[in-house]
Structure formats: structure tokens, C-alpha cells
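Shown here is one chain on its own, the form predicted alone, set out as C-alpha cells.
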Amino acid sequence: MTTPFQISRRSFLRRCSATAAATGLPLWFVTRELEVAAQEAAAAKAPVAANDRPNLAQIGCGGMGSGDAQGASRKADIVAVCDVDENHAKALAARLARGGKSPAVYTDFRKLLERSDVQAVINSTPDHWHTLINLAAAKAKKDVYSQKPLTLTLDEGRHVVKAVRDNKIVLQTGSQQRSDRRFRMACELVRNGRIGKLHTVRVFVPAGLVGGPFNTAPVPAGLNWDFWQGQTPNVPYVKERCHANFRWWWEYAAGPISDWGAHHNDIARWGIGLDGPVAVEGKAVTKPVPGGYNTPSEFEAVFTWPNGVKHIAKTTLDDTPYGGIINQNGQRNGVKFEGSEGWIWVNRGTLDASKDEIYTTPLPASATRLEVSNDHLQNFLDCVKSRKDPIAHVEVGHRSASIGHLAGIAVRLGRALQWDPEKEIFTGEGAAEANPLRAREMRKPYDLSFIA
């Protein structure tokens, strides 16, 4: 006679097989993860009410913000949206309208944070606005899902960590590759010595844009250009500076270093398993066009970690033999871990190794396990309820963003630097030149007093 348990077990095994086939991951890894998920679900005895949906607010309503908000609206209620471009805010509010009701529209995030019905915010603004908004949200006791990189500078990271911990809020950095099975498995295999002694990590990212010189133009109606610039120097409006292209300007970001680099360097650090490197050297491979985008479209940075691992981050073209995601320019991106007994290559579409048995052979029960999340936003929402740290909590976001900041400083100075990851200062030769670059002067009124 077939028992309910047997039926459930067969169904579970079919699900494991289907997931393994869909992801290309080995059955042992998928089975282990789904068993853990089933145990956790059984342990959560309290049923979830149909209306148990948190109230969220979306800050930053452009392309990324719109996508974030629409994804979140399937799991939570978006009750307010905010953007210094009123057109973006109104357009997103209209897209989120349900049953004739739309989210409230704001152009100043400080006003939005005064709402008592907002439990958490999604911060999808350009990099130079992440910190002030996250600090203000922490002060208002709102939990935060913040896009990567967490900060614009090294110094900002220390402020954000303190504010999150002092105010006891939950912060999830949008480093969603930590919620991807491929990246987690790759890092677990590396951390458990499956490729022998790790000696090199290679991070490949697509190159940035080259363009310019650009002409100034009238500020579009509905855009508060002064507010958009925030802490950065006030300059005439240039269409190519604003919205999606902000990432190719040093004032607002760090080009490819902080774009795809923020994702893949986070995975490199996860696999290495340490807080930060002890040395970095960098160079710009290409020079920007005068009057155009001012971050180098191609760069190379080399980090040395306390355990001797070399970590090389660079832009790359299609002559690399590692496979993986290819963009419109024929470039590939991903992370390659190299050890004394083989290598592992991973990105959002591929997990490969020098020998199949590196990943097909199950890890022992005593192996080091990394935290499991298969849905980055859901992990955040679960932690909003449980008050536990999410998988990419504030220290994770700060330490991983720091790798990009270190690379950016080394690239701009074009030299080798020594770094103390505990004190978070440069030491030795070049320190006097590099340490002031850990912070940037913030244009008033958009300094820390803006959210006081």
C-alpha cells in the first residue's frame, strides 16, 4: 500500500530531478538544498496570513527602480514611490496601480520616510545617493533593501554600518548573486578545498562606455537637477550624465569597477572567505574622451589577500577561454577560482570546472556550509519579520563595496597601495596620497546635515 510519506517522497525526488535538470547543477547539491528548505518550512509552524504583506516604499523609480518595485509588488504592498524626476515617480505609480488605487508620489525621500505605514524601503537610486538615503531610513527605523554598491566611498560604509547596527534595522544589499545556487555552490566547493589550495581568483567584467564630448542642455521639466546631483559638484545639465548613464562618471560611481565589478568581486570575497585584501594596484587600460564619460572603459586591478591569494579584476574581450555570458560587444563576464588541483568557473548562466568530479562528487556532511537563500528579495522580507540578518547584510555590503573603492583609488592613482582591512586605512608608501580619497567632500546642503 502506498503511504502519504512515500507519495511525498516521490514528489520531492521528482522536484529535485527537475530542478537539477533546469539549473545544470548536480542532483546531490539540489537534493541537499531542497531538504534543508523543507525542514525550515516544517519548523515554521505559524501559517502565513493571506494579507500578511509588508508595506514598502520605492525610492528611485528609473529603470532599475521600476523593475525592483514591480518585482516587490508580487510579495508586498508598495504604498509610496519617490524620485527627484517627478515623471519617473508618476509613471511608476501608474504602473503599480491596483483596483483604482496608486502609491503616493514624493520627490523628497525625507517626506516619504515620515510615513508611519512604511515598514521598509527599496533604495534603487544612483550610487552617490545610496548612503544618505540609507542613513535617513535607519534613523527613521525603516528596514532597507539597497542596490549595490552599498556606498560611494570607503568612509560612507563605516557610517552606514554604524547606523544600521545602532538603529537595529535590517539591511539587505542588492548583491543578488549570493542568492544564486551556482555562485553558492562554487564558493562552497572552493571553501572546502575541492580545487586544492586556492591561489588565484580572476574576475572578468564587461567594459564601460566610451563617449563624448557631450553638450549641455536645458534641464527637462519635472527633473530637479540640483537634487539629483546631491553631494557631488554642481555642473550644468548633460543628458548623458543623468539616469542610467550615471555609472560612467567618477562623480556618481566608478564605471565597470562598481557596475558588474560590484557583483563579481563580492563573489570573489565570498569564495576567499576573508574581510578584505592587504594590497591593491590598479591601472586604467583606456583613457576617457575629454568632455565625455570620465571613468576608464577598461581597467585592471590586482589585490593580494592575507592568505596570499591573488585576485585579479579586469575588463575583458572575447578572447578568454572561460565561456559565460556575452554582451552586445562580445565580452564575457564571470569569476574563475584557480587552485592547486583545478579550477571552477561561474557566472549567472554557467558552472564549470577543470574536472567534472570537482562538482559532481558530493561534499561530506562535515563540509563548511554557506548560508542558503534562493530568492534575494524574499530573504530580505523574511528577515524583516524575523529580525535576523539577511544573506547580504550591511557588513557584507560594506566589505564587498570596499573592494571596488580600493580598485577605484588605485586606478585613479595608477599605483600599488597597502591596505589594513581591520583599521580600514592605507599604510606604507602612497598612504598620504590615498587616505584622503577614502572620503569625498559632500556639497552642501547634501551632506550629513541634510538628514539630521
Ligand SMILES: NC(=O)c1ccc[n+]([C@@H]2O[C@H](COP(=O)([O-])OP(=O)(O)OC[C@H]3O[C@@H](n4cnc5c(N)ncnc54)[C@H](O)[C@@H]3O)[C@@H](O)[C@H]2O)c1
Second form
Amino acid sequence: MTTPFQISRRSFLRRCSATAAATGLPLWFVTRELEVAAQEAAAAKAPVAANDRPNLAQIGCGGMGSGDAQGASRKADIVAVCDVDENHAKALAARLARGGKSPAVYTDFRKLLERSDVQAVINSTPDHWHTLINLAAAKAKKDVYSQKPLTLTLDEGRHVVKAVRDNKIVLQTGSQQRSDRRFRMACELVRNGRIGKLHTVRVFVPAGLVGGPFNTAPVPAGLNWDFWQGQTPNVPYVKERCHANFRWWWEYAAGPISDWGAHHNDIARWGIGLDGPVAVEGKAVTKPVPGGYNTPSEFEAVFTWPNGVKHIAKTTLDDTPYGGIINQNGQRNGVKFEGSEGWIWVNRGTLDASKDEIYTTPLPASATRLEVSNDHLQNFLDCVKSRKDPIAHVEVGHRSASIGHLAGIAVRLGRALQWDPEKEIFTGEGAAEANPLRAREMRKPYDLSFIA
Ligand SMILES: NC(=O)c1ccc[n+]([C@@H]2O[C@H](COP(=O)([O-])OP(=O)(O)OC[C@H]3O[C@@H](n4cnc5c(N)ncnc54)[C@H](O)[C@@H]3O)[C@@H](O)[C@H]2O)c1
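Switch from the form predicted alone to the form predicted together with this ligand and give that structure.
Below is the whole assembly, all chains and molecules, this chain first.
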């Protein structure tokens, strides 16, 4: 008897060859997906019906949220959208309208979460809103695709992990590099000793913005500025604090450390294969302009991992095989793994190594292989059905966001700190100063009682 999978084996192999050609990755690496697909097909209880589209809701309809919702609308029905800026919510609803039907518009996520027809939400709000919305969604038993970094503080992470586990919801963090073959291959090669003993990981992220001082302005019509600020201190409206630029302020994010840093430090952690570092030191390389963006546009952080690996995260592209050359995306970013027998460099467009054999030689059958996902949203939707953990599940999101938070605290204090990744507390010298920064005071009414 032949299964549908066996029938399509030849075309699958053809697809693997095309993928290998398109990505420049070796065929031995890509064809493993054949085995994985066969295992998944065998494990699937029933074929997925063509009209088996879940109902989703989009919370946060700005730059990323619009992209997330439009991407998801190819695989699911977006039945509701929500934004504290009504203009954004209405614009996205209009863009998602099909056949005279458009998603319902909300300005308070708590109302949206009352809908019984919503299975899962996509949370693309600024970082300072991720946690309360994710906690409320978990309580309402909605699965969540939450943008990175998963949290604003170290302390929020444990709350989110507990809520996801207690309520048995599926949470995917929007760290989509985990669903990119190049990053998976780099991490698999590192984990299997292909560059010898790993000793250094260098993470390069684009610098943040320098700007200011900024003027206050009247709050634009349709924006609920108080709600937008949420848990953060109430300040007069400044355009440059709000949409898109929130990431350059400590109140709402942590600058480049937690923006691009959330992506590449996640890959560093994937390659290292451990929960968290045991020490961190940080410094601001540039000084923010008084009255302007208050996170340093340039920073340097050095982490020490329990296995002795040094992990250096910074905004200057030295020590890479590319010198100061900007990559094809026009962005200075990437991850370089260095071992006793060579190096591997990876970013969204490139995988390179000190010698070709590092990646052209197939890994042995006994090698440690990482989970396969080539489509981050599809991986989430599959897990919504299977109830399995997605590739960037809640603990992954929390632990990887923690790297940025640790760097942020070290940069703010400008000192070296010791971290206990098991207890998730600072220890030793400086701990008394650093431990209170694990959490932030939440402005009322936007504390836990807001979602009680
Ligand atoms: N995965 C990626 O590659 C990637 C890329 C860009 C941004 N992001 C992440 O996506 C998130 C959003 O970033 P952005 O660039 O789209 O920002 P943005 O400012 O363009 O959009 C955020 C939207 O959320 C809305 N919002 C704020 N508080 C809200 C609340 N309580 N309820 C509902 N809506 C609320 C804002 O009004 C705004 O429309 C950030 O966490 C960012 O780190 C991820």
C-alpha cells in the first residue's frame, strides 16, 4: 500500500533540490526534512481538511501587527482586530476585508478576549504590553503568537511561563529565525562540534536611533495615550515615544539590545544549548541625547556561559569575516560562532564558515538534530491543533528575552554582574542593586488587577 506521502516522495526530493539551490544550503541538510515530514505524516491522526482554518484575532495593528495579520490571513480567518489607536485597528480591518466582510474592531483587548469564536490571538503590541495581554489570553484559554521580546522584564517571564503551563495554552514567540534553515543549520553544526570546542559567540545587531530632544504634542485623535502607556510612567504625549519608536526608550523596551538583539541572542542561545549565562557585563558605547531617545544606540555586553563560552553582543561589526561590510540587507547584523577548529557566520542572507567542509560534509546519523520548522506561523497553527509545544515556546521566549534584559540591566548599571540561571536571580557583588531591576513597578490601573 502506498501512502500519499510515498506518492509525493519524488516531487519532495525535487523540492529539496530546488530549496538547496535557492538557499545555497547543501542537499544533505535539506533532505532531512523528508524524513521529518514522513514521521509527521505517519503521526498525524487525520488529514487536515481544506477548510480547517482557525479563527484568530490580531492585537496591536501597527507595522508588525499589520504584517502578522496579513500573513496569517492566508492560513486562518482574522475575525477581530484590536488597537488602542483606533485608526490603526480600522485601517487593518479594512485591509483584511474580503467579500464584504471585515474583522470586528476593538480598542480594549479584554473585550476581544471575551469572544468565544476566537481560538488564538497574535500579540504585536509594543514590548511593555506583551505580558499583560499574554496573561489575559492564557486566562481566557486562547493560544498566543506573541511578538519578541516576549517580556519587558525578567520577572514577567516567570509569570508568563506559569500562566501558559497552568492554562495549557500554546504560545509561540515571534522569534522567527528558529524557523529559518540557515540558523538551524548553523546551530546544529555548532552543537555537533563541527567547529571544535565552541569558545566565543559574537552577536552583531544594528545600532539604535539617536535623536532628540523632542517636543510634547497634542494626543492625535483616535489614540488612547493613557492606555498605550499602560504600566509605564504617565508622561505627556511625545510622537517619538509612540508608534514604531517606542523601542528606543527604556520605559517601553531596551533599544537595540532587545530589538534585533532578541533575534540574534536567541540564536546564540540555540547554538550554545543552555538556559542562560552566569555572568554579564555591559556598557553604553554612545550617550543618549538629553530629552531624546534614552537607550544607547550603541552598546556592548559580554556574557559568560556555564561552559565557559564568551558571548559578546554589540553594535559594531568588527571581528567578523566581513570586516565593516554591510550585508545584503543593508543591515549590520549576524551571529559568529568561533571554535577551536573554525568559525561559522550566519544571518538572514548568509551562512559561511572558515572552511567549506564545515557545512558540506553531512552530519553522521548519530548527530544531535534540532527541531525542524520552516514556517514559523504554520508551526504555531500546527501546534494549536496538536497541542504540542511550538519551536519558540514560552520557555524559549522567556529565556531568550532574559539575555536582552540581563544586558540592559548591566548597561544601565555599567558594571559586571553574576547571574544564577536556575534561580533567576543576581548573586554576589552588585546583586543588591541589580535584583530590584528584575521587575518594574506597574502604574495603576495597568497592573495585574487590570486583567483580573
Ligand atoms: N519578529 C520580528 O521580526 C519583528 C519585527 C518588528 C517588530 N517586532 C515586534 O513587534 C512588536 C510591535 O512592533 P511594531 O514595530 O509593529 O510597533 P508599532 O508601534 O508599529 O505597533 C504597535 C501597535 O500596538 C498598538 N498598541 C499599543 N498598546 C496596545 C494595547 N494595549 N492593545 C492593543 N494595541 C496596542 C499601538 O497603538 C500600535 O498600533 C514589538 O514588540 C516588536 O519588537 C517583531
